[in-house]
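The data below hold one chain only, encoded as structure tokens and taken in the form predicted on its own.
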Amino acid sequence: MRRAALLLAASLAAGAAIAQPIAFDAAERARILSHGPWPMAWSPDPSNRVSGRPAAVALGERLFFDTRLSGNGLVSCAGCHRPKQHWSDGHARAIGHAEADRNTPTIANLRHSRWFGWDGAADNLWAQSLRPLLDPREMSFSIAALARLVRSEPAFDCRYRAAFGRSVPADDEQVALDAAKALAAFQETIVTGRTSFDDFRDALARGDATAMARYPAAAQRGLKLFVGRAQCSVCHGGPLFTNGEFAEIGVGHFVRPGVVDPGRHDGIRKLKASPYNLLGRWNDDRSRGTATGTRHVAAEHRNFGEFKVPGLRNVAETAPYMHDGSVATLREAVRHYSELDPDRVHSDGGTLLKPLKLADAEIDDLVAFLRTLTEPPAPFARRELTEPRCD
């Protein structure tokens, strides 16, 4: 009986062990709660006419796996951008008709973005849906070819229709755009599922502490690290786990011997001199209260080799990472951060970023937090697609 009631104890004890969750203070509690709630309110986006429209929907998602949109019929959108790999393709750079310059970045959460490429070359979603068709080393289409299969396919004919309100108009461009303004629509339902982090900070922020001790231990030791001593948090900041800007992290800049990638330098006169930016005559948004930050950003000199800071939901399956594919795996990624060299590093008088110098025992826990950052595994399911009624 004595025995029996000493393990009794013995185990009541382990659970109340268990049962503490990790101490934060002031600063990192509000800093844990700034990464939610999710998911993130949404609202149709202005400078789309059809954003959020059933019809644009469905069009844009016929759009997104026809390999047709493509110079060589083998090449959808869906070919580097795979629902079955957290709409990324696992490969070091993307791989279309060659291979490009960059890794594909998984196009979840986009709907909540404000500049859309590594080097921000776009500030919206449709415009950046139409240059991965018209860029030979991707898809090598053109608009014409584009504008012309919307208009001899009797479903997208017919799609067009219902989406827009209007037969397609004899103007390749505006067919064009308007097929990137259903892509866009399409994408914008992309969106993650909630993940272990989300119950554990909405329990943190209803003080429920038997909801936080199913958080694992080691995960909130990484958290803490996270929004704590390694300041993971200033970049990666917000529910989406991105700041949505870019910076420059002593990652190697040449694509190849004598090949240098300027990233956000080039971005930006990419974006000024785009027909189809924020501030052209694309945008059905008429008061451009949407192209405010388009009509003030301009190049620095800082802004050479700086790339877009990535959301981080789904990390740990959306390998390899960097713009260039070049660190392999998510325990690589951090270490990156651990042994920076701050010499690789321009600040154009900026604070340079600092080598973490973590313990291998604290990279292990800033992984098994960035694991907790992925949804439950959920299968995309293509939706039914029925055709409108098209007299």
Ligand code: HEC
The other form holds:
Amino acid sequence: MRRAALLLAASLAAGAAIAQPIAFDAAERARILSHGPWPMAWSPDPSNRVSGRPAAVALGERLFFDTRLSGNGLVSCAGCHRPKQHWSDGHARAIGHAEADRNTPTIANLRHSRWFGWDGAADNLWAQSLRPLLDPREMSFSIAALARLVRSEPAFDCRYRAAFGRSVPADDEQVALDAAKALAAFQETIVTGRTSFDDFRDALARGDATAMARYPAAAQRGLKLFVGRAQCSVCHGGPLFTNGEFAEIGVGHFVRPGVVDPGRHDGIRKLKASPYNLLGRWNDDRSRGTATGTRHVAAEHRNFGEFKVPGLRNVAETAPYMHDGSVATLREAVRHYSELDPDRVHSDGGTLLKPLKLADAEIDDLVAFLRTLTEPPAPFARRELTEPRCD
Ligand code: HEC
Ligand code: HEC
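Moving from the form predicted on its own to the form predicted together with the named molecule:
Then the entire complex follows, led off by the chain already shown.
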């Protein structure tokens, strides 16, 4: 009897311990709060004169889903950036006209991005939207063919006139850049929904212990690691869970034997050479207010093998991972940081990244936390926009 009572008391104590809220110190608390609020305030992109304009969003949406924008008539943007797969495709490396060298990233939450592509070869969303159209392995289209299609298809032509306030011009490059700006306007409207992490973060901000207790204990422990000892938030910081910059974390560089992906180093070279960067004549913002980074960036040795720090919203849904799709599961992605070989990290990350030597339970907790960054299922519905009357 006595023994049973003792056991009961012990198990109650254990239960109570589990129910104890996880304690966050002031620094951890500040870092958690900096991952919100969500969603972020939206403002139009000054480099794109049709950013936020409903007729441009409508044109961009139609272009995004249309396979006629490809050399073989089979590939659309949405074939790789699939709405049902959180705007990625589930392949290790993208497959268009041929297999590409890199993994397809999501296109959600890009309005606040400064650089685009794993190597940051574009500094604006419209130039990044033109790139796959012209890439022979992706859509293998051309500026002339794109201009012809926009002119000849009444559904495009009508929306073009509504968005840009003039008929489709004769200059093919102008039409292609405008189409890319409409594609950008559409993509800027894709913002992921609120998550259980956001609810927890807001509850923490207002000191609402009852609401905080709804967030699973494993996720709380994982979050504590994320902003604390594991130092993930140094790179995956802010509401987007990325600082928007580049780092090297020791993922392999080889595309195939003997061929290396130089990452950011090559991205800077391409960015500087591009006629479509923010310093060029296609930027609609005469003040060049957002071009400062492009003006000053210069390739340095440390940029070799650096890739864009991906945002982690919906990350549990977008396997496989990394710029080359070489990591199959979320657990493996976390384990990478536990076991990474510091000798393979030769850029600035090297001073920050040490193998974390996480216990299995800690890896579980980090994964549990990352899973709370998934928005509740809300299948993408083609929008009923306040459209120009075109049909
Ligand atoms: C064949 C598959 C494929 C197609 C088709 C495709 N993409 Fe992509 N997309 C990718 C890959 C791969 C990357 C990464 C490219 C890189 O890093 O060089 C990417 C990157 C992007 C990015 C940058 C995302 C970021 O986080 O920086 C945007 C924006 C984008 N694509 C938009 C588009 C648009 C718009 C279209 C249609 C005009 C399109 N994509 C067509 C595979 C594809
Ligand atoms: C030094 C900066 C840095 C730190 C610190 C860091 N990351 Fe990363 N993370 C990156 C970069 C860069 C990539 C992409 C690397 C690549 O593709 O080569 C990445 C990729 C990822 C991915 C894959 C995402 C995708 O869409 O492919 C996950 C998941 C991830 N990190 C989680 C974490 C976690 C968890 C921690 C802490 C244990 C962490 N990161 C710490 C920079 C960092």
